[in-house]
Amino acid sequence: MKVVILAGGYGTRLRPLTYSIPKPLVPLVGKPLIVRMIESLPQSVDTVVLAVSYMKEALEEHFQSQPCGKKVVVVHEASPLGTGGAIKNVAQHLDETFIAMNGDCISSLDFRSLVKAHRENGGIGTIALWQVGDPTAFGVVELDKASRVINFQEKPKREDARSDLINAGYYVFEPEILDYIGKGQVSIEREVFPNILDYGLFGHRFTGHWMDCGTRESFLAAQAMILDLEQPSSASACEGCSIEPPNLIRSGAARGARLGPHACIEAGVAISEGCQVSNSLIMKGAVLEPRCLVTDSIIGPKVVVAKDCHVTESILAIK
């Protein structure tokens, strides 16, 4: 089975970090985001098609040097084509039932259950759905009693919402869906789905966890969630440090610092005495000079945070 991962955006909400690193390769608890997504796929998936328009070469180089156990095909978009246009652009690779997924979500979705539901429904497509308390920031999906999609609402007012189920960004499609996607920039949610309801578009609810990792806040929330779930072991490379788990601390140098909770510190980071780091990602080669405070932030590779600086709710990176 083949999977299309829609990773055509520029990662603007994670700038300035994504000026030099494509969002799919930003490390999420020790692994690039895209690798975590691929590892969540079932064994029946043998080919991953990455639809990208930004820093294609970096993604190709990554998978050439660090194979992930599946064939990875990187397909370039000259400019972002939207969710529908990106799928249409890789049509030459899609000749059977396939999975499509947004490139910045982490979840507990069981893809085998999603595919099973799709085959049982017998329609042209099935959408994974996530229940939320407040649907006003999302695309809302309304189902009938047979789980067939009957209506869509884009970011409705709370009192107008027809459902509390949102599009989670995971789909199973029959290749016939390609016949209903035009060329160029196309939103599959807004321009395609409303026109194919008569061909059988179904919803599949799942529970557990779901998170969009597209912003600093949501990325760090996903990092905290994974740390809580996985409780990874950390290197003991800290002299005289106070450590509050859970964290992921790779080998490096830290002296007399307070680390955690929810800190991810990559290899080769130098953290000086008196520093405090919590709910943050510190990337390779970064240096924290004495008495720095870093909270709710992402510090990019080789960034030097000067002594006594307080970095809060920020992304620091070398362009």
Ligand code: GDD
Contents of the next structure:
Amino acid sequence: MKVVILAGGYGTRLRPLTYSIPKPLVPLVGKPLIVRMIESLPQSVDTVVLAVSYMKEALEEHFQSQPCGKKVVVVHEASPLGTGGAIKNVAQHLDETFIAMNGDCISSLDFRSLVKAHRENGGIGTIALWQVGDPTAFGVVELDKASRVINFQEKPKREDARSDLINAGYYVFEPEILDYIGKGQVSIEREVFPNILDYGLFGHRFTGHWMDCGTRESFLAAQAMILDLEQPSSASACEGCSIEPPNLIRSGAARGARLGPHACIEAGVAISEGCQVSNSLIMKGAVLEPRCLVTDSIIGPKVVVAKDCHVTESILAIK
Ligand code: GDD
Ligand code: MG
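Having seen the form predicted on its own, please provide the structure of the form predicted in complex with this ligand.
Now the full complex is given, and it begins with the chain already shown.
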């Protein structure tokens, strides 16, 4: 079975970090986000079709140097075609039932049960659904009693939202869906789903965990959730540090600092005396000079945070 991963957005909500690293390659607890996504797929998925428009080379280089155990085909869009246009653009690779997914979500979804539900429903597509308190930032799905989608609203106003079930960004489609995606730039959520309800679009609810990692807040919330779940054993030589778990500390070059909870510190980071880091990602080669405070932030590769700086709720990166 093949999976199409939509990995072509600009990652605008993670700027300035995403000027130099595409969102799928941002490390989420020690692994690029997209690698975590691929690892969550069942063995029956043998081919990953990456629909990419932004920073294609970086993604290609990553999979060439670090194979993921599945065949990876990177398909380039000269300019972003939208979520529907990107699927249409890889049509030559799709000849049977396939999985498609947004490239920025992590979850506990069991893809086998999604595929099973799709086959039982017998429609043109099945959307994985997640229940939320406020659905306004998502695609909102209304179902009938037979789990058939009777309404799809992309990012509706609160008062217009017909349910609290949202599109989790994972789909199983029959290849016929390609016939309903027009040429050029097409949003599958806005321009395709509302038009194919009559062909049998179904919803499949799941529980456990789910997160879109597309903003600083949601990325760090996903990082915290994974740290809580995986409780990685952290470091090594942090001389005189006080550490509040869980964290992932891959650099031994911290001394006299307070680290955690929910800190991910990559290799080659230097953290000086008196620094404090919590709920943050400190990427490769960054330097925190004495007495810095970093909370709820992402510090990009090789950024130097000057002594006594307080960085909160920010993304710092070198363009
Ligand atoms: N190849 C390609 N080309 N990929 C794209 C393009 C494009 O033009 N535009 C967006 N993508 C990718 C993004 O990289 C991301 O992985 C995915 O498609 C979804 O785009 P986002 O921009 O992150 O959308 P969103 O988060 O606002 O909304 C989507 O996800 C929600 C769940 O997180 C929608 O699918 C909502 O309906 C859904 O609820
Ligand atoms: Mg998103």
